[in-house]
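Starting off, we have a lone chain in the form predicted on its own, written out as C-alpha cells.
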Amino acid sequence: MAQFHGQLFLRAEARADGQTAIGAQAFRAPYHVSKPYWDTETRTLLVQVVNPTAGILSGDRLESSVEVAPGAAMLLTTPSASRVFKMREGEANSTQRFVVESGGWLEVLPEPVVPHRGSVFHQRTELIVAADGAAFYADLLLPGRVAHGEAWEWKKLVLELDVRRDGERLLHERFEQDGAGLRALAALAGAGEGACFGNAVVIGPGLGAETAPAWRDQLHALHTDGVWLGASQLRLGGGWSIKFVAPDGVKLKQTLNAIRRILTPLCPHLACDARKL
C-alpha cells in the first residue's frame, strides 16, 4: 500500500489594502489547499486544508509549516475528520509548526482525530507566537468509530504540544495513551463509552493579565450536562490552556463553539465561521 510523505507550507501575508492573502504556498499529496475565502466581517482569511485520501495509514509522514506575517489574520481548518486507520505494523507521524509574527492572528481549528482499531499515531505540534501576536489552537479527539461499535481500540496515540511566545516556552505537554488507558480515565471522570476530548490554547497580548478573569467563570459555566471543562493560566501570563471532555462528538463541537463565542470579545477573529466555505 502506498505511503505518503506529505508536505505543506503556507504563508499568509497582509496586503496594502489590509486584506490577508496567501503570499506563498507549496504542498504535495496527501495535502491539498482549497481556494481561500476572505471573510469581510471578521477580516480573516479562511483556508481549508484537504486530505483527499481516505485517511492516515501506516508509514505516512505528514509535515506542515504555516506562517502568518505581521498584520495578517487566518483561520486554518479541515473539512472532515482525520481518520487514522488500522495498522498491522508500523506507525504514522505528523509534524505541525505554526508561526505567528508581530500583530498577526492564527486560528487552527481542525476536525477531530479518529484513531481506528490497532492504529499507532504520533503528532507533534509547535505553536510559536510573537510578543504582540495572537492565536487560538484546538485539537479534538474522538474515541473511535463509535457508530460501528468500535471505541478505545487504538494501540498507541501520542499528542505533543509545545507553545512559545516571544521566545519563552509557555507550555509543553505530551499525551501518550493506549485506547484502554484513556477509556479507564474517561470512566473515572464519569464519562461514557463515547467520551470525546478537546484541548485548546489561546495566546494573546493581555490575555493572561488577570489570574481570574470574568470570562473564565463563563467557561467554567459550560461544565455541566455531561461536559467537564477546566481553564488554566499558562506560565508568564502568556495565555490560557482549556481542556474539556464531552459525552459525544456533537456535544464536543458545541462546547468548542461555546468557548470560541465566550472568547470572541477578547479575540474578535474568533467570530469567523469555519463552515462558510
Given for the second form:
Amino acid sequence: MAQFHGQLFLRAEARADGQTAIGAQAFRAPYHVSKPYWDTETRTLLVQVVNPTAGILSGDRLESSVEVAPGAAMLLTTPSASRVFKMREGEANSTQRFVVESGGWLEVLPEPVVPHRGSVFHQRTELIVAADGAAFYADLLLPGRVAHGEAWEWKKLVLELDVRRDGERLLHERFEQDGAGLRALAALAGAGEGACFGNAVVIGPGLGAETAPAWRDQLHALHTDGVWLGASQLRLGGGWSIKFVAPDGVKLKQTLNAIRRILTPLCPHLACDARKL
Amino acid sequence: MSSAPVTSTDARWLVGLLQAGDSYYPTGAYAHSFGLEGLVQSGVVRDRTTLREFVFLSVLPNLRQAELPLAAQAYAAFEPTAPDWAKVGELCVLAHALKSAKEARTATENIGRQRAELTSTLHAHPLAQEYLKRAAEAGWPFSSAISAALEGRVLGAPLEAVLVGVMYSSVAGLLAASMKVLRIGQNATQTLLTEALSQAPALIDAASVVPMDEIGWFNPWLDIAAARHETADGRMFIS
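Could you please show the structure of the form predicted in complex with its partner chain, as a counterpart to the form predicted on its own just displayed?
Every chain and every other molecule in the complex is listed next, the one we just looked at coming first.
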C-alpha cells in the first residue's frame, strides 16, 4: 500500500480590485485543490481541498500550510469526510498551519474526521492570527462508521489545537483518547453510540469587548434535543471557544450551521456557503 | 516508599505540605467545584456511582496528562540554584491556555496567586519572592499546579511528595464540593478518596514522564458544562 507524504501550500492575497485570489500554491498527492470560487455577496474566496484517495492510511504524513495575506478573505473546506482507516501497525499524522495576517479572514471548515476501527491518527493544528486578523476554525469528529455498527473502536486519536493571536498563546488543547475511553465518557454523559463532537474557535478584534455578549445566549440556546453546547471566552479576550456534542452527524452539521448563522453579524464572511462549489 | 527513618529534614517539608494541603490553608479552593457543579446541574453526575465514574474517567486522566505534568515541569524549572525563568513563564501561559473554559482559568488563577503569595509571606524564601516579582513584571498568569511546585521547592520537598500533594488537594477538594451539591455523605466520599488515592503511584509515575509538548487533556462534556456554568441562573461555587 502506498504511503503518502502529502504537502499543501496556499496563500490567499487581496488584489488591487479588492477581490481575493490565490497568490501562490503548491501541492502534491494526495492533496488536490479545486478551482476557487469568488463569492461576490460575502466577498470571500471559497477553496476546496480534495483528497481523491479513499482516506488516510498507516504511514501517511500530511502537511498543510495556508496563509491569508492582509485584507484577503478565504473559506477553506473539504468535499467529504476524512476517513482514517484501520492500521495493523504504525500511525498517520497530519500537521496543519493556518496564518492570518493583518485585516485578513480565514474560515477552516473541513468535513468530519471518521476514525475507523484500530486506527491511530495524530493531527496537530496551529492557528496564528494577527492582532486585527480574524478566523473561524471548526474540527468535527464522528465516532466511526456508525451505519456499520462501528463506533468508538479506534486505537488512538490525538487532536491538538494551538491558537495564537498577536503573538500571545490563547489556547492549547490536546484531545487524546482511545475509543473505549471516549465511549465511557459519552455513556456517563448519557450520549448514545452516535455522539459526535465539534470543537470551534472564533478569533477577531471585536470579540473581546463584551465578556457576556447576547450572542452567547443565542449559542447556549442551541443546547437542546440531545445537543450540548458551551461557549467561553479565551484568555486575554479576542476569541471564544465553542464546544458542542450532538447525537448524530446530521445534528452536528445543523448545530455548526446554526453557530455560523448566529456569529455572522460579528463575522460577516461566515455567511459564505461552503456548499456553493 | 522508603522504609528509612524519618529525618528532621523530612519532617520540615512534610509538615509544610500537610499545612498546604489542609482545607484550613486559605487558598480559596473551597469556593470552587472545578466544573462538578455544572455537571450536576446538567444531570451527568447524580450520585456516588456517577461521581466515581467522573473521578476515574475525567479527574484522574486530567491529573495524569495535565496538572501533574505541569507541576513536574515547573518543579524542574524552579531548581533553586539555577531557576529556568523562561520555562516558568512558558508553563504559566500553558497552564491557562490548556483551559478553554474561563471559570477553570479563574479557579487556577485565584488559587495559584493566593498560594504563591502565601508561600512568599510564610517562608520569606528568595525563590518565591523572585517568582512573584517576575510574574508581576511579565504578566504571567498564576496556576495552582505551578504554585504547588514553587511551594514544594521552597519547603525542600521531593518531586513525588509535591505531586502527591497536588493529587490529594485536587481530588479531596472536588469530593468536598460534591457533598454540597449531591446527596452524598462523608463516608461515601472518603471511600472514593481512598480508592482514587490508591492510583497515586501509577499516576505520578506516568505524569512525571509526560514531555512539555504532550501536556494536555480535556473532557468535552466537562468543558461544555463549565462554559454553561458561567451563565447559570443559580450557583453555589465560583467554578
